[in-house]
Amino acid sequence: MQINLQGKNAMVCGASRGIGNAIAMLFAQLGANVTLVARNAAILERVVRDLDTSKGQKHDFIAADFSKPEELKEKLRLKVNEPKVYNILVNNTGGPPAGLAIDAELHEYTLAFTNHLLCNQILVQTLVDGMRASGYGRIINIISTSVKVPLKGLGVSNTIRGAVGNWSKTLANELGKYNITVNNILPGATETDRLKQIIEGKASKQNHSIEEVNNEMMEEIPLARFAKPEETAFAAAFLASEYAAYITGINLPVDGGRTPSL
């Protein structure tokens, strides 16, 4: 088996680092051409340059804040407006700051829908009139194993994880009989920037060093071990292929088997 994405158009969001970018690296290895969305412009000209080219991808970007809904919306008209059909979306945005449900203010939950939920339907508004017309859609979330279990003092996030679980539901049923498939994959303990600030931010709480922290967490991983990137985004290209046709509506977690649940 052999995944091929030649001739798809992909857009792939928070691909300035961490998951979004290896899945936007990865994208455009198997043939892709890849809009990159993310805040930092110059970022963006960066990653761009490093994607793959060589079976004659065309790559873009978009620089957008997720906290502007209306700015992402206008930015994406303009962007749709070219004579360009989007297959495959990814949505995947940096998740909210740690600290207990209890604690956390109105705003933070009002920022966390907008940055998740709310841009994740824009985006998904936007791009699936294309996908119905070309008959092949594949709208890829990436999440949380929280959707399925809750993490200990990620209150905001586990709220807010599980409304974009069951909107995603929601829209698998939805969207099923225009060949358009919508599903979840919930990374793990993963190698990004967002690891790196939870880690500090426990060791910190908890007046333990950072390789305690580190170890503890691990403890709870059967595979023993954090994720590389790449790991999610094999599973993403796997979701976003021709060999995923007939998956749909589930949570795939990429989590070294850490979710004590099936």
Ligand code: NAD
Given for the second form:
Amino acid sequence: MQINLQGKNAMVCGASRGIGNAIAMLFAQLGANVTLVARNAAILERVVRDLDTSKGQKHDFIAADFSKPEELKEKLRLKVNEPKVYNILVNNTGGPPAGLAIDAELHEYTLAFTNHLLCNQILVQTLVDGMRASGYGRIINIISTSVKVPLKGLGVSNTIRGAVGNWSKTLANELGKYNITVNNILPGATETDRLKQIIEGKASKQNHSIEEVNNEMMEEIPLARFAKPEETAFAAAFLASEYAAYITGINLPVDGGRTPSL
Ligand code: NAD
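Okay, that one was the form predicted on its own. Can I see the form predicted in complex with the ligand too?
Below is the whole assembly, all chains and molecules, this chain first.
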């Protein structure tokens, strides 16, 4: 079994660093033409240069800020009007800041809803016709294990993840007949800037050292270590491939066993 994404066009969001970046790098290695999406054009230009082109793959990017959904819509319209059919979409962006649900201001919930759910909806609506026409669609949402069990101190994040999880399951029901699958990856603690910020935040709040927080977090993980972003990317590559053709509407935790439920 060898995953081959040659001839497939993939749009990977939040691709300038972390999990999205690892997915973009792997999809390119597997032969896909990749369109990166994130905010900073200069960084994206650099990432495009790092992507594998040994099989003639062509890569590009869209610089867009998910907190401005109308701008994203317009930039996508121009790109997808080329016309270019995308077969694979990875919905992913930065997670909401940590904090208790009870303390969060209304605008924090609105922003999280915009960045995560509304932008995902814009992306799917823009790409779905091409997926339908090509007969091959893979929508992969990078969410969080809080879809299954809320995480302490991540109130806004827990809330919005539930919404994205249910949106995704509903889409899986609606789009299956077009050979479009919709699945969620639920990362556990993964070595990225996001995890670094969360650990630093916990350390300063609890007056613990970074090492103490690391150890406390690892004690909750049966595999006793944090994930590498590449390990999440392997799961995404499988879901994007032809081998996952009969898998839709699922949550796939890549969390070292941390989630305390099935
Ligand atoms: P990260 O912060 O390292 O990377 C986020 C990416 O999204 C970057 O490319 C960033 O530029 C982009 N981005 C952020 N805000 C944006 C905006 N407004 N518009 C457009 N692009 C934007 O995050 P990560 O660790 O790779 O996590 C990816 C997702 O997985 C997040 O939703 C995160 O909360 C979730 N997650 C991460 C972990 C973890 O431990 N790393 C655990 C569970 C869930």
